[in-house]
Structure formats: structure tokens, C-alpha cells
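Here we start with a single chain on its own, the form predicted alone, put down as C-alpha cells.
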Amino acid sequence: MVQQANRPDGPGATKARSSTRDTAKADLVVVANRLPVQHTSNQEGEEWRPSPGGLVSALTSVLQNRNGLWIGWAGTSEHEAPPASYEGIRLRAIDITNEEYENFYLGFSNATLWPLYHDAIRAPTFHRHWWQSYIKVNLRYATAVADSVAPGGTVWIHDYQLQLVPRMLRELRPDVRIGFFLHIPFPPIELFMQLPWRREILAGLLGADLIGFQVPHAASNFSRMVRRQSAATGTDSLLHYEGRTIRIGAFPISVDCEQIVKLARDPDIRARSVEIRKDLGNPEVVLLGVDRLDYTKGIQQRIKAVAEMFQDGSLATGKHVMVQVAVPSRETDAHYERERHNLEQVVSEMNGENGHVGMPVIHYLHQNLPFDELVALYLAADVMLVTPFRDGMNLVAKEYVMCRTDLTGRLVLSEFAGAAAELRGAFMVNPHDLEGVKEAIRLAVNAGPKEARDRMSRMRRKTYRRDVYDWAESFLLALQQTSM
């Protein structure tokens, strides 16, 4: 249970002690569509919970050393108001109306610059009544945030449903400091260029002194786009507008490695390891895949591949087995709910032209796993599959590598996605080339014991050196360092 505000021993104990400075107003906030908390029913009952994900660990521990505020959507307007604080730092929530939510979120936000700034995987939709709701809510996003930090303050905005907030929140409160994160891709110019509106959202991005990027590939898109597009100048690094300097650069978000590391040793977790293999009948291979249920994500690619590789023998019945975990995600879309209509079917495929009686090829869950379950699947794969066709970063294949302890485990692993650049011990692929992903599959299920502990070891050096813990300090340290 998320602990209240009023506990004695709480933040508000803090408050009624300090007689120096006013708290009421926040020096550091974190600005995201979502709160860190969740509505989650059970047979106990109703209450809200934590929400899952190094991030949120991260950016709560920045938040509880900086007399934090986070602001966000509570996610839900049909339950009570979401709880004042958690874990010591405060929140505070912004309404949005249910047509708000088809228009603002759904729309704008998740069917015109979700599939933009994914390469227009899926045509982006560009309606006016849209972008009109996108506006109205990022102007309330800022207010509240305005009303919120003190002076001097810092504020810290994430992601790309929140564009338009450092522009508006400068004009209210040029006092503060402003960092912007994009955590998906950003798309190169001859994409970019479709959206109408693409000047606006250049422009409410120059709000920031810092925008940050998952890759320097990213940063760079930014960076020529702007320079095409408005009056800044200056290099991919550093840009002038409008009498400010703004520093852009690419800061690759990381997982808590150490709690990884803690769950993948403890007993319990790796006995249900050994369990989730006797229940897929003890293969000597599995195959795995954890995705969000997204058409970015390259599910249905994966799976045909897999299959044919049943068909021509590469993978054998009985002795190789597939799980594909797919997160539930968006589901008042119909898009998203088509794609789950299509995914289910070419797994019905699959197994019906490849499986036995008893023994299915391809084991399928469209549900959330609690993060224990995860680590336990992670530790029962001897691949894991990741050909995402284009992603910011995913830290599916961060988890996968830290949970490695043993250095044994083969990654397969998208070049389009973001965490390609660091986890250069993977099986590279281009997940739109089919007979790749094959034969990648194929090289990773026959890689030797050497060949995967070498692979394995490189790719937990480098993940261990910048944990999620680092990338928000460092993004912080950045942000001090900029210029106002």
C-alpha cells in the first residue's frame, strides 16, 4: 500500500519541523503523463500501488533528496483521488476528461507521434480536433507545474505527450530550470516533416536548457531538424535561440542492476525457474519474448520465424519451445486490439501446423507479470528475443542480461533498437529481413559455452557501468551545469 501523507514519521513530519524555508513549494518536480502509482483491484480489495520499473525507483529516489514533487495522470478518473505522497515524495494530479483522454492520449499522442516518431511503422493520423486537445492538456500540465516549484526550482518533463510544456512553462516561470527527456525515438527529417504542427512542438521543445535522448542518433534528428525549421542555431550539441543556449545530447536510460542481480540469486525465484522449464517439459531450448503489445514491437516477424524454422527443421518439437509474454497495452484502442486479434491468430498458426498433442511449439501470455515472475522466465530462457522494429531503448534486454549471473543466456537483439549500441555481445539482427532473424536464432541456439559466456560478460560490463540510478543523476548533473 502507498503510504499517506500524514503518517508521523512522513514528509509532514518534515514540514512541521522546518521553521527556514517553505516547502510548499517544490525544488525539484518530475513532470510525466503518468503519476508513479496505479489503481489495482485484488480480492482484498481496492488501493493503489507503486507502478512497475527501474524508472520510477530512479527518479523517486532523485525526487525523496530534492524535496520532490512528481506530477501526472492518475490514469483512472472512476476511482478516488490517488494518495498525496509515496515513498516521501509528494504527488499531485491532473485531471483529464474521458474525451481528453480519446483525444489527447489516444489520439494525438498515440496515433499521430507514436507511429511518426517510430519510422510510420503504421501511417500516423493527423486531425486538428487533436492537436487542439494536445495543447489544452500540456498547458495544464504546465500550469500545475508552474504553480508548483519554487523559485530557482527545477522541473524535469518526460516524454513525447508533454512537447508543449517547457515553451509554456517558461513563458510562466522563466525563473526556473528546465529539463526535457524523450524516451522513445526521435524520427529523421523527412518523417518529422509530415506532422502539420511540427514547428510548435520545435518550438515547445526549445523551452528546455536540456533535452535529452535515448541515442546520439536521436539527438542529432533533433538537432538538423531544428536548425531547418526555426531560427536556432549552433551545433548538434549546443544550440542558440532566441537569446538562450540549450544543450541537447543523448543519455541512455539503464535498470536498477542491482535489484535485478538481488531477485535473479534469490532461491525462491530460481526454484521457479526450474519449474516454468519442467512445466514446458523440460526442453533443452527456450525461446522467449516479453513485449508490450505494440505493432513497434515486431511480435507477429519473430514468431514467423521461429516457425519456419520448426517447419525446415532448424527447431525441433519437443526439444526447442517458444513463451511470448505480451504485455496488455492500450486496450480501448481498436488498433491495438486488432493486433492482438492477429498475434493470437498466427500463434493458433503456429502451433496448430508445428505443435503435438500436449506439446504446443509456442506457450502465449497476454497479461502482466509481476517482476519476480519475469526474472524467473528470464532465468528459464536460453534466448531471449528482442527485434523490436524501431525503440528507443528497451530494457527488456537490460533485464535479461542482468539476470545473467552465471554469464549463460544468448541475446538476440534488434539493431533498431536502442540498447543495440551498448549490447554489442548480442546476436545482431534486422528485424524486418526474415531469413536474419533465422538465421540469428539459429546462431544463438547453437552458439557454444565459450562463445555465449564471452558474448554475456561483455554485455553486463557495460550495462553494470551506468545502472538507471546514474542516468537520472547524470541528466540532473547536466541540467545544474546549463546556462539560464
The other form holds:
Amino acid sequence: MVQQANRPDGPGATKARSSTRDTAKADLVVVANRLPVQHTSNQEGEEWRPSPGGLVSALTSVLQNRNGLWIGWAGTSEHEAPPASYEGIRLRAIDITNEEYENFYLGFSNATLWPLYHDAIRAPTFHRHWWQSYIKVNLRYATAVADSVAPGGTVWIHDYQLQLVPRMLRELRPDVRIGFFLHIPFPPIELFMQLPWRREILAGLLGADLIGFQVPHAASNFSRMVRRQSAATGTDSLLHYEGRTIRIGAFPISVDCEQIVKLARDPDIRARSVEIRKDLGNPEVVLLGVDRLDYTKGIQQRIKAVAEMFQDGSLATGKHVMVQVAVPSRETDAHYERERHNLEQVVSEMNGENGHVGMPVIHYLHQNLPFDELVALYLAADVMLVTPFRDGMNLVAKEYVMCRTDLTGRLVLSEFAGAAAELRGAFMVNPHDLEGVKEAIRLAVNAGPKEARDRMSRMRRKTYRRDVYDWAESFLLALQQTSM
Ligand code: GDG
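To test you: the structure above is the form predicted alone. What is the structure of the form predicted together with GDP-alpha-D-glucose (GDG)?
Up next: the whole complex, starting with the chain shown before.
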């Protein structure tokens, strides 16, 4: 992966997991479901590598400057322990048993909270034993943090898997400053009310001094919910609860703009994008989708729209080609298995009905690609299709925009992605409205160079203004300014 060139097991990395306990307590602790390293095996052997992505780079950089520690699950219990340090920051691994993986992770996190927080696109499942496991694992994280953070230190907790940690940690360590950031949407009141443990989740979050969301709408959903369900009073941005003041705000996440622009200008990657277009038969227009294979991303619906356009003649075989990358995700979950099965059926129908020999209309990759290959694809694509039914932000949209240094390329974007609030130059769609999606694709495909340029430069200016490093710094600054 190009995004993170330095290896966590390189010179200076130590191997013993317990060594984190021997060193001084950390001034800043990041707590996330996963550590920033992942175990990989290839022909050369096995190793721990940095997890790709701008989030890891940004959090690593703030931790490096502040005697930092990252606490999370290594993603496996079958291999040797992860390194005790990475890029000058210490790592502390949380153990999760196979049973907890089933109940806490696949169960409560991904089959209860994930669908509930994404507008219940799939019916959320509620099981009491999943909830018990969620409490148990959250307490394990909270205890590890309490044991690792310096007096008066700062703790930044991430995402929906760890919503009870703020309160648990406050009870163990009232001296520390606690921030929480939710990467996914916070649902409207009517949906959140379904959760049998809604009060406990809200109380868990209210243990923080600052609670951050991707967009103002999510922040206000949360504040209104809290005022209705608890003794908290206040406004959308400031709550008073149990004698404390809690700040609520929107902190839209972004990407590593400089890094992406650098890759987009790399001659090898540019040459690769030309090669990709050639391999696709040098069509007039390449349409691209890149998503984790997840039912929230609207992949099938988008492919259906494109298929209908081939049928009604607005797209033509040979002249227009679509590429869909669907990155394997949560494969042991039945919902995801079904999603993959249905998606592959739609893809093969589309090719069966519209393709010619040696000329499919959609190229489908169920793979995790190296990031520079992804950049080459972004460069090869004339029209990027990002049509989730609901998405906290959607970084793919921002990555595409940052890659288009020559101001070409058009983005079709769901109004239900957090990114829609910033990327106003996109062709906006309601992904549930198939005719509307087709019309937006038609407009994007046929947009003239001047219109495309105006739209793209508007989106690039906006994205450039705040990258992922600014996001991390602004959250931590707001956290430092909270009253304790
Ligand atoms: C959650 C929220 C929020 C994709 N395919 C490959 C690959 N990717 C990378 C992309 C991008 C990331 O994965 C996907 O990020 P998204 O934001 O689009 O979506 P989620 O995974 O659902 O993320 C989301 C985000 O958290 C951050 O807060 O925006 O709303 O759901 O960076 O580049 N990377 C590589 N190979 C691939 O094949 N290397």
C-alpha cells in the first residue's frame, strides 16, 4: 500500500505486547475497535502492516506529537501478538474471544447498531445476549484505557462499537478529558427509539466532554434524542447533564489531500490509468463505483439504473463501460453474503443482456486493491457513482475529487451521504429514485467540459480547505476547550 509506506515492524518497533505497560502513561489515547495495523500473509511470509487510509495517518500524526497510545483489537487471535509500537506510537491490543466476535462484533455492532443507524435499510436484530457481550467488551476497553492514560490526560474514543466506553471510563478516571466521534450517521428519533437499550447507549455517550458527528443533522438528532430521553437540558450544541457540560458538534472527516494529489500526479500511476482505459477497450466514457460490499452503499440499485440505460439506449455497448469495485467486507455475516450473491446476479444479468463477446458492459472486481491501483481507477473514470442509501460521510467521493487535478471528471452523489453537504458541485441523486439516478447519470455523462470543470473546481476548493489532519486537530482543539 502506498498510503502508509513505513512498516510497523520496521526498525525501532518492539515486539512484546506487555511492554506498553512498562512505559510511562500516555498523555493522549486513541481508542478504536481496531488497531492501526493488520496482519497479512503473502508469499514472502507473514507480517503486521499499517491499515490503509487517511484516518490512520492523521491519528498517528497527532499521537506522535503528544506521547500517544492507540488501544484496539488486533483483528485476530490466531497469530503472534501485534507490535508494541508503530511509527513512534505505542499500541495496546485488546483481546476478543471467538464468542465475543460473534456477539459483540458481528451481532450487536453490525447486526443491531449498523442497520439501525443507517435508516434501518435492513431490519436491525435485537438479542439480549448480544447486548450483554457489548457491555462486557466495552468495559474491557474502558479498563485498558483507565490503566494507560496519564493523570489529566486526553482520550479520544471512536465509533459505534464503543458507545458505552465514555461513561465507563469517566467512572474509572474522572480526571481525564474524554472525546467521542461517531463515524456513521446518528438516526432520527423514531428509529433510535426502537433500541431496547437506548437509555444506556445515550448515558454511555454522555460520559464524554465532547461528542462529534460527521454532519450537523446527526448532531441535532442526537441532542434532541437526549433531551427527550434523559434529564439533560440545553441546546443542539451544548448539553447540561448530571452537573456537567457536554459539547456536541459536527466535525466532517476528510482525506489526506496532499498525499492523494501526489499519487494522482505520479507518472507510473497515470500510465497505469491509461492502460486501464485501454484494457477496457478505450471507451468514450468510463463509469466507476468503489465501495465496501455493504447493503448501505446502494450498489445494486446503481447497477440496475445503468443496466436500464443500456436497455433504453441512453448508454451504448462499447462506447460506455462501467467498473464496479466491491471490497470484501464482513463476509461471515448472512446479510452480507446475500448482498454479494444478489449483486453478482445483477452484474451477470447486465452483461448477459447487454454485453458482446469480449465486450462486457460492467467489469466487476470483488477484491481489495492496493491504493495506487484505486487512484489509477479514479483517474481512468469519467463519471464516479457514489449512491449510498445512507453514509456517515463517504471518503471515496472526496478521494475521487482530489484525484481530478486537471478538473475533469464528474461525480454523481447521493444526497444521503454526509459528503453531500460539502460537495455541492456533484450531480445529486436520491438513490431510491431509479428514474432520478438515471437522469443524473445521463446529465453527468453528457455534461460539457466547461460545466464539468466548474463543478469539479468548486468541489476541490471545498475539500482542499480541510483535510483529515485539520479534522483531527480541530476535534482535539475543541476537546481541549471543553470545561471539565
Ligand atoms: C465509514 C463510514 C465514513 C475502498 N476500496 C479499497 C479501499 N477503499 C477505501 C477507500 C476509502 C475507504 O476504503 C472507504 O471509506 P468510506 O468513507 O467510503 O466508507 P466506510 O468504509 O463505510 O467508512 C463512512 C468513514 O467511516 C470515515 O469516517 O466516511 O461514512 O461508513 O478511503 O479508499 N482501499 C484500498 N483498496 C480498496 O480496494 N486500499
